[in-house]
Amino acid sequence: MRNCLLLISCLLTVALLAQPPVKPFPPLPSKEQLQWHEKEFYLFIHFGPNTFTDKEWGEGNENPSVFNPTALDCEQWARIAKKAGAKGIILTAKHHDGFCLWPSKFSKHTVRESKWQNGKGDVVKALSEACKKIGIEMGIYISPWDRNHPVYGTPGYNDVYLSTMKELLTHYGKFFELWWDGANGEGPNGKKQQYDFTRFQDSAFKWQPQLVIFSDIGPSIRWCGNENGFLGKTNWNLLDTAGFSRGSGAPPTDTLNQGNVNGRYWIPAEADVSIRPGWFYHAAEDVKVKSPKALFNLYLQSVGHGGNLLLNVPPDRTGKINATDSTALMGFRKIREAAFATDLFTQAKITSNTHQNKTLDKLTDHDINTFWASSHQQNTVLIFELSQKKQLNSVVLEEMIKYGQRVQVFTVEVFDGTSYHTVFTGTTIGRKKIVVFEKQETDKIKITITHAKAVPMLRGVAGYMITTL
């Protein structure tokens, strides 16, 4: 009996030693950042006096009475967002014109001074309640620049901004993201403001510790360096921020787009872009709304490059999302669902040149909590053998970023009956890399991770035939 127990103990020890080593490779994402990564896609809502004046940047001297949506329906926004597959909505509660979409006690340029609902309305409250009812999350944009407030450009404005931020972060429930624009222009007195971002940041996290905060340099998420909705084909979730600041002092746009290969902090990229040429609604742009196919291409270049997509969909003067925009969003979802409906690798036979063969099935289980780790750092080879030849033009790879971002160079090859030939060479993978190449017919696909900063750890590999490209 004693010998039997000893044998069982030895076998268990060998089994444990055979499991992939779980060794984090810093810097690592926080719990909140990991949750943010899984959102992938959510909506931006630009709404305010500019909607009614046909401007993009208001000057702060607008008569508040111009803001008067005739049929505001925040539940419609939330319903459309959810049906489009968006995980949340970020609202421009205050843009550069200083107009507050809630009745702030610290401004005289708010919905309270407007004709809408006789000054009794509150867009932030309406959207907060709508998101809770429909079942999606909400984020908030609060421009530090204020072209209306009389104390902007003086030390006292930092107190004002902090007070308005406190109103939003303590009266409307939890937000998933706080969005800081880098714009810093002149106020009504002709002066610019020296923002106390350290104080703003500390206070925001004190009021809502679960927040992720966006800006040029984070601290949680970085701007992608453009407003066209694409991230670099190389995209590290890492960034060095020493010596940089928000706005004019931000890192170069190519650095923001690609990150730093050995960056000190985990600050992933968010790609912001509008469904229309402008950020606010303009009737003349109804015929210029991006098509579902164009939106899908943006998805491939943002989410497909390891970041998140923040798509602006501005309500019209009635206070509703225009039917043209809604139709485009529904078409976008239809394309996404069709593109990734059938994973050709699900039943594939998987082999590897590493010693970690027992857990290879974790690569195709579509479980974000499981992973496979290589036994060595460089030249890891994975071969996916199908039961018969199939047509495909896309491979999706995902790293287990909970333990850090590792992959530096990889290739995808297909077998033509005689030999393998390369159809794609890439750099980073990160949370998700959607590889697209010319249509191939094959029964064997080889993925080689030629270079990595540490042993590769993948949570998923899938193959698809995408008909809409």
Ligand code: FUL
Contents of the next structure:
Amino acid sequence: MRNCLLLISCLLTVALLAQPPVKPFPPLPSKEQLQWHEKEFYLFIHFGPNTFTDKEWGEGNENPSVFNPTALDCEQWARIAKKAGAKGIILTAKHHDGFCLWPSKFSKHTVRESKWQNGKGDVVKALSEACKKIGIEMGIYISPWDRNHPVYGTPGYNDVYLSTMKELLTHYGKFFELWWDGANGEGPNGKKQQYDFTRFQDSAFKWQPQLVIFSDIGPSIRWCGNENGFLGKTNWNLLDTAGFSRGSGAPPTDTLNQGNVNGRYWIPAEADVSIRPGWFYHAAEDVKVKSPKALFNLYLQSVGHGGNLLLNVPPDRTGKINATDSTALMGFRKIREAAFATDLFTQAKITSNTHQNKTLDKLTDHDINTFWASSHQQNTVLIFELSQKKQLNSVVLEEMIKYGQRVQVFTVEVFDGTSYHTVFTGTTIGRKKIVVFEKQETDKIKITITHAKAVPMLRGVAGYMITTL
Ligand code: FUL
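Switch over from the form predicted alone to the form predicted together with beta-L-fucopyranose (FUL), please.
To see the whole picture, the full complex is given below, headed by that same chain.
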């Protein structure tokens, strides 16, 4: 028994010594935000009357009978999402035209009034069941702007919105994300609405505490300031929201794109972009579907800049994702897999200029729970020595963001036989930074974190030769 206790205490001491000291550097992400950061990429589905009228913004006075998909198949959406490597699907349960993809008791403009499945269908239900079956998560977009609802523009609409939100958040299982866009135009009465976002937000968290809520200013996730799918090369997960609101009162788009270096709250950016020019399906745009390469480029500029990618893939009038789009998605997955299949640093000999040399192997173990912490706040040098010369054009860096975002400036240098030369100078890292540079042939790569807000804590460093760029 005594030997046993001795062994346990020895093991504990070894484990403690193996981990560098952990001092969080706030603001910090919540548990839900951390889970969100691991998702990286998920699909957006814009679907509704606009799909059938060829519009982007329905007026709200469309006849509900226009909504009539001939072969709606939410399982096909979920299967394609999963195969593409997306971690979930966010559905436009209600877009600006006010049409509800579920039979809401609080509207007369819903699937119930359509011809689809003789008014007995429910797209939200079908998708939530499909996502559960296939094993991906689901999120929901409920447009606050409503061009159909008769009470829009009056205080009563806030109660209606809350009731519709309650229906969605209490009948279809758990959602991972609630999505609010910033558009606020006039309703059918020609009036704009004063939204009671505080009440919406508090209620949503009460019904589904595990949610992350997206909007221009969070509270959980922020808009990235453009709809082209790219985040700033400098991208802080931090944002100051005091004095700002959603929509026209949002922070400047470059602030949303880059965050605030000393921002008060952890509100990371999500890049929303469509695989086609429009958000809804238009047959004329079949020829304009983004290529796998273009999608990979978006991935580099969103996930590779430390945020998440929300990629819109709108189903066509049959109610299925069009073959053109799914082919592009599969090509995109193949490029990603090939690009990051072989980490050239896994067997590298790693050295640093710090006192923390014992746990350097944590940098290359691809374990999301382990990390390496420097003992220097400024000028941390890491050298990765390969057993032989290799060609590479990319380095992937990850911070242990659970303890805060720290790195401000870093450089990547390669050894050419005589000296090191710089191939990349970057700013923030955050959850993930995919650095791409001209192809190099080398056996030594030096990474220097020249400036940091606190001692750098890295969970991973990897090196790749990406052939499809
Ligand atoms: C915007 C909307 O106005 C667009 O129609 C689309 O839904 C996009 C994702 O958000 O605010």
